[in-house]
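As structure tokens, one chain now follows by itself in the form predicted alone.
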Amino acid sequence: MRITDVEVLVTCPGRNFVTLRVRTDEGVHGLGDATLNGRELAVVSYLRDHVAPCLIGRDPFRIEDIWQYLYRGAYWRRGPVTMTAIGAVDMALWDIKGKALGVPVYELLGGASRAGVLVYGHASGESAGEAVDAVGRYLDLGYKAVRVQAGVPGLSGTYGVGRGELFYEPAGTGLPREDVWSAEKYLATVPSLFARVRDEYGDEVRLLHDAHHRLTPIQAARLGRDLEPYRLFWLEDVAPAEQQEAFRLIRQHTTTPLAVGEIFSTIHDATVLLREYLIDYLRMTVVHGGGITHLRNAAAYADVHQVRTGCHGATDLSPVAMAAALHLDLSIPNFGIQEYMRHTAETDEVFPHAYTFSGGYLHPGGSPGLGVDYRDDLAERHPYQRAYLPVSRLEDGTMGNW
């Protein structure tokens, strides 16, 4: 079997997705997600102009060798654009191999380690009361774990507060929206939010929260300490993730479990965090972290340090990436939880998939490969629209972390 064609497909069924389709001389094709939110076309060019020509004629079963070729051979390695492109190729090759052998990808990864993949949903509201009510709606849907985000009084926009009950898409067309941020106002409201959720729903539901890289280490330490009475499943991205050593200070002051890593592109971004036991969950994504091949290695390194996985799974990843994450989740021994943000009906139509949700768990299904298809006829109805994530400024106008 040889690779004969590589297509880079762009569609926007409510938001932009970049999909890689790799075709072979035996009629088997594979799909990979190449979406980098707000910088989609940079990956399109990387794939079309630089990667695709290097794949023609290669044996798609040589997944590890091709991964090393794309990573080591480019010299200018790492970074979100490069690793997203490599991740897309890697997913497509696993998809081809599964289809050619007639088995779902998780069977190629050692088989299932569990019956299903525990997922969490996103409950949010402009006020604490609306967020508390939203938690109840997710529990009614069968979720066993819920991330809770609420608007902050005095701020016009707050990260994580969606426009609708099930869908949250922060990217918008036009130039980036500018939000205003105050860590002081935020820190004054979050503990009371979780006190209300616990009072309303008790101790059994797993609760999560995302600070989205916006706090200094000492502010993060304070928040983790203040949230200890409410026994969070995790506190996510509580400080800028690239500052690994800063988590030493945070860890000294709180026992609230810490999760980080959705912006990491390789395991090298997390070595200090793992070696020094500074986090509890590694959140690298199968798209921006170089695909299934590299995420398996990252998960294995995390497992040595008793750290579990919690892969990023927001709507900036297509159903192809969600399926790839689920196959990985099902197979590895140190899986923790999977983020699951539901796509719009238009997206699900463009990307029909085999994975299903039931009783708080997702399963990738038994279809060969990743179990996701791509409807060209429907995708063509949704042309690309330039869009950006928001940016954040402090109340005095200083740029902050969004």
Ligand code: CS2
Second form
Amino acid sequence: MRITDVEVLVTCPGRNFVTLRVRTDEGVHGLGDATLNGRELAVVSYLRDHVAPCLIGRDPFRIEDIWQYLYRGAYWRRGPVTMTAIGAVDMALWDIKGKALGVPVYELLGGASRAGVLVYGHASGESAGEAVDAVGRYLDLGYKAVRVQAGVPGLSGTYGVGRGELFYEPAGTGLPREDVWSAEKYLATVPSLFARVRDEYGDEVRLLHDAHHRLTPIQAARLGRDLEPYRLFWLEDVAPAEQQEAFRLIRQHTTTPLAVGEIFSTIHDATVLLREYLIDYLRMTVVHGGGITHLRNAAAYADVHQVRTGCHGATDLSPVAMAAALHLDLSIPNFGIQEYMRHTAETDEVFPHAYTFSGGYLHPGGSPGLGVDYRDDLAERHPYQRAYLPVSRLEDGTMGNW
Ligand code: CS2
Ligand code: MG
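Having looked at the form predicted alone, could you now put up the form predicted together with D-mannonic acid?
Let's see the whole complex now, leading with the same chain.
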């Protein structure tokens, strides 16, 4: 089998998605998600102008060799654009191999290690009361785990407070929206939010929260300690993780489980966090983390350090990435939880998929390959619209972390 064509497809069914389609001389094709929210066209060019010519004529079954060729051969290694491009190629090759052999990808990864993939949904509200009510709606849908985010009184546009009910899309057309942030105001509201959720729903539901890179290490330590009575499943991105060593301080002060990594692009971003047992869940995922091949290696390194996976699964990761993550989630020994921020109906129509939700769990299904398709006829109805993630400033105008 040989690769004969590489297409980079852009569509915007409610939000932009970039999809790689790799075609072969035996009629089998594979799909990969190449979406980098707010910087989509950078990956389009990286794939179309630089990677695609190097793939034509190669054997798509040589997944590992092609991964190494694209990683080592770029010279300029790592980073979100490079690793998203490599991730898309990798997903497509696994898809081709599964289809050609007539098996779902998880069977190529060692088979199923569990019956289903535990997922979490996203309850949010401008007020704490609205967020508490939203948790109940997710429990009614059968979720066993729920992330809870609420607005902060006095602040406009707090992270995680969605515009939709079952999905959350922060990117917007036009230039970046500017949100205002105050760690002090935020820190004053979070513990009481979780006290209300626990009072309302008890101790069984797994609760998660995302601080979205906005606290200093000592503020993060304080939040972790303040949340201990509410037994969170995890507290995510509680401080910017470029300085992995900063988590030594946070870890000294709190037993609240920590999750980090959705913005990491290779395992090299996480080795200190893992080697020193500074986190409990690694959030890297297939689209921004170099594909199934690299994520499988990252998960194995995490497993050695008793860290479990918690793959990123936001609305801006397409159903192709969700499917690829689910095949890995089903198979690896140290799976933790999968984020499942649902897509809009128009997105699901462009990307018909085999994965299904039931009773708080997802399953990738038994279709050969990844189990996702791409409807060109529908995709063409949704042209690309440049969009940006918001930026965040402190109340005095200083740039912060969105
Ligand atoms: C968030 C994401 O899902 C999460 O945990 O951090 O919503 C993130 O903000 C977006 O994926 C950015 O595009
Ligand atoms: Mg996050």
